[in-house]
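Form predicted on its own, single chain, as structure tokens, below.
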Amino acid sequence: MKILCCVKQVPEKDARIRVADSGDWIHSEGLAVAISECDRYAVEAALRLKEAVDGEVAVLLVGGEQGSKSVKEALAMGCDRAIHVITDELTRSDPFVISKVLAKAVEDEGFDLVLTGQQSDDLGYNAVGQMLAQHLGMSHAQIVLSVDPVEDGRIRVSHELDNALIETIELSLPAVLGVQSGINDVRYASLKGIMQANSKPQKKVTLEELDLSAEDLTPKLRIEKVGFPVRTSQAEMIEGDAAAAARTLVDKLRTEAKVL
């Protein structure tokens, strides 16, 4: 089974974020980065499938040269090879453009299964996997909690629906799966894996080599402003006996807070 795992490099969760002077993005200089959390679980799911069916796992990343850090991390975890689309132009691009680039980068590879994280830690659009499936002409499932191979080119997938309902289905390959975080224990890269990472095949391509049109690379969404949430606090003391205070509280929750 040929498996592809798409990953994104994002700021680490405990990184110190600073808004750029332009106000429409953040300072990236010196920023600590890592593979997005859901993507790490997708890599783990891909590696477990590889071990179950004796397959191959390739990792795909779109980003600048600094993305090599995350590519090497995925290779050290156990991925067999990497495809790195080198570009600094798509940091803030929308799901349509990113999915188009991902699809173009692997259109001739013939992957049986494509795994993505459910959503990225930074932009969180939760749409790249679905659009990628459309571009590649594959079936897909989202919020995947488990995946197991079955016979005759099919996989069994459990995924979450509304109201915490879990549905188990069988999908014919090829397919795209959006993996939810927390579905398994993510392995650490071993010393042997780290030493072997640099020797594994790493294919680097540019946007120009992918022969994408200007329309393909024109985002439908634009980030105009970013900022930190404004923290506000307000306390009001309610006087009177317990019964009167309770009535006043309920009235305020209903008419002012509008939570009842």
Contents of the next structure:
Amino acid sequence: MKILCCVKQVPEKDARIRVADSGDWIHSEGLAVAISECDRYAVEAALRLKEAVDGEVAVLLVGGEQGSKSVKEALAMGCDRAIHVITDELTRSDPFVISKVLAKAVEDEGFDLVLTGQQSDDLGYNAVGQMLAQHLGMSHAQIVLSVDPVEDGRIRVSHELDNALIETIELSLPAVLGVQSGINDVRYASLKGIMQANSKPQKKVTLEELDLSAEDLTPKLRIEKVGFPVRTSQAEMIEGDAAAAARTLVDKLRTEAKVL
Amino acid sequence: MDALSLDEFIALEDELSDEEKLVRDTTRRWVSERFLPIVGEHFENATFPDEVAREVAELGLFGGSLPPKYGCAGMNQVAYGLAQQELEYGDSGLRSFVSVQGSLCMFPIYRFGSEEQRTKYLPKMAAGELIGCFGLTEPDAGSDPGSMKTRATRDGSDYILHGQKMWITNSPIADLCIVWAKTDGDDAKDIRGFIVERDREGVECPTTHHKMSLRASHTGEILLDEVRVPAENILPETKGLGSPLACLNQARFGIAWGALGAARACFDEALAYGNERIVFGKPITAKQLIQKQLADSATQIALGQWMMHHLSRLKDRQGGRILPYQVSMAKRNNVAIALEVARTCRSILGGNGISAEFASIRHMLNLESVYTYEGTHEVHTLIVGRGLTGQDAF
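The form predicted in complex with its partner chain is what I want next, because the block you gave corresponds to the form predicted on its own; please supply it.
And the full complex, kicking off with our chain again.
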């Protein structure tokens, strides 16, 4: 099976984030970066599939030169080769443009299965996978919890629906799947693998070489402003003994918070 | 204003290669996910989580800077140092476990062993299938290892080893011991290294109990009672006291990095705690006294980082060697400042600082050992002094 795994490089989850002076993005200079959390689970799912059915896993990343760190990590985890679309222009681009770039980078590769993370840690649009499937003309499922190969070029996929329902379906290949976080135990890249990642094939292409149309590179949305949630003091201490406090809490959750 | 992170002060991120960052981040993630959740309980119970050995081996941390042909990761000195730092962010016992296996057991086999010994032992040690320990210190020979009493007497094609080693990290669980013993005479130049398998008759490795420091670490003795080992177990290139000291210099380099990790763990904890701890209506981090403590601690950590990056790049450029005086200066400084940072951070935590629920007191207690082992602080002072004056003050 020929598998592609799309990964995004984002700020480390414990990085100290500060809003840039422009107000529409964050300070990114010197910021530690890492593979987005959901994408890690997608890489692990891809590697397990490869180990089960044989084949290859390629990793695809769109980003600046510093993206090579995440490319090498995926290779060190066990991916066989990498495609890195090098561009500094699309850091804040919208799902439409990113999905167009991803699709164009692999349209002639003939992948059977494309895995993405459910959503990215930074922008979290939860839309790239769906659009990518549309551009590539592939089947698609989101919030994927498990993937198993079955006969005749099909896969069995479990994924979440609303109200905590889990649906199991069969999809024809080729397909794009958006992988949920927490579905597997993600392996660590070995230090030996890290030191030898450079020996695996890494194809680097520029955005210009992909020859996308001006329309494909025109975002459909624009970030006007980013900021931290305003801190408010709305905590309320519930008095009384445990039983009475629990009754009051349930009542508030039902009538005020409306979550029960 | 928005607070800066300590990493922004240190500003080394852009100086690191992809591989160096990945080694650091991968080790950090493993320590955070797999080790930190369990270390507190092990420290309290004076046990070491032996099960982590397999995971440490899978990551490639054992002998990480030795060549891939022996199953090792082949990291450069910066990557190796960053890994030690992340391990000691977890606990000095964890870094010691890895450091003894790599710098004090695998390194002497690599540096002073025959090719046959290298291929026999190093791949299995890298894979964690064999755990080693390093026997130099004796009850009456600590800072003066040249006065050791352990003897290796030639008997036909064998050597008979007799003596006692103490304060030996990993000895209670070791499969093999690197034992240093005098062969022909009583001079330091007569010291040679031997590979002594644990299961040889006459070898015992009892555990040292009642430690108040490095509690999450195996410490013990090596008792050698007329232990017969074949001559092929001698490390052929060992010649005098310089050989074990070369191993110690490797380990001390890792300690100089590692201590910064312990300091950083304490600093992170104290800063986070101080931001949440309200006293007289304000977080204590808004108080001048606390800010001075944080500023002093951050400065010392940053200085240590800059020193180790420079020395590591130098070591890489010079084929893995820097002056032992430079290693002593780094070990002496970084462990001392780490101990001071740990004590300071423990005090910032107030009463909570004495609880094992927090990491600072664990690191503080551990660093008392690190201050004394692998060359005491005082011995490193004399080494640096000798380097500066050309005069021996031992």
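Shifts are known only where both forms have a C-alpha. Positions refer to the first chain, counted from 1. Each form is matched to the other, and the largest set of C-alpha atoms that superpose within 1.5 Å is called the rigid core. Everything numeric in this text was worked out from a predicted model, so none of it was measured.
For the two-part rigid motion between the two forms, residue 256 is not grouped with residue 146, each C-alpha going to the part with the better superposition fit.
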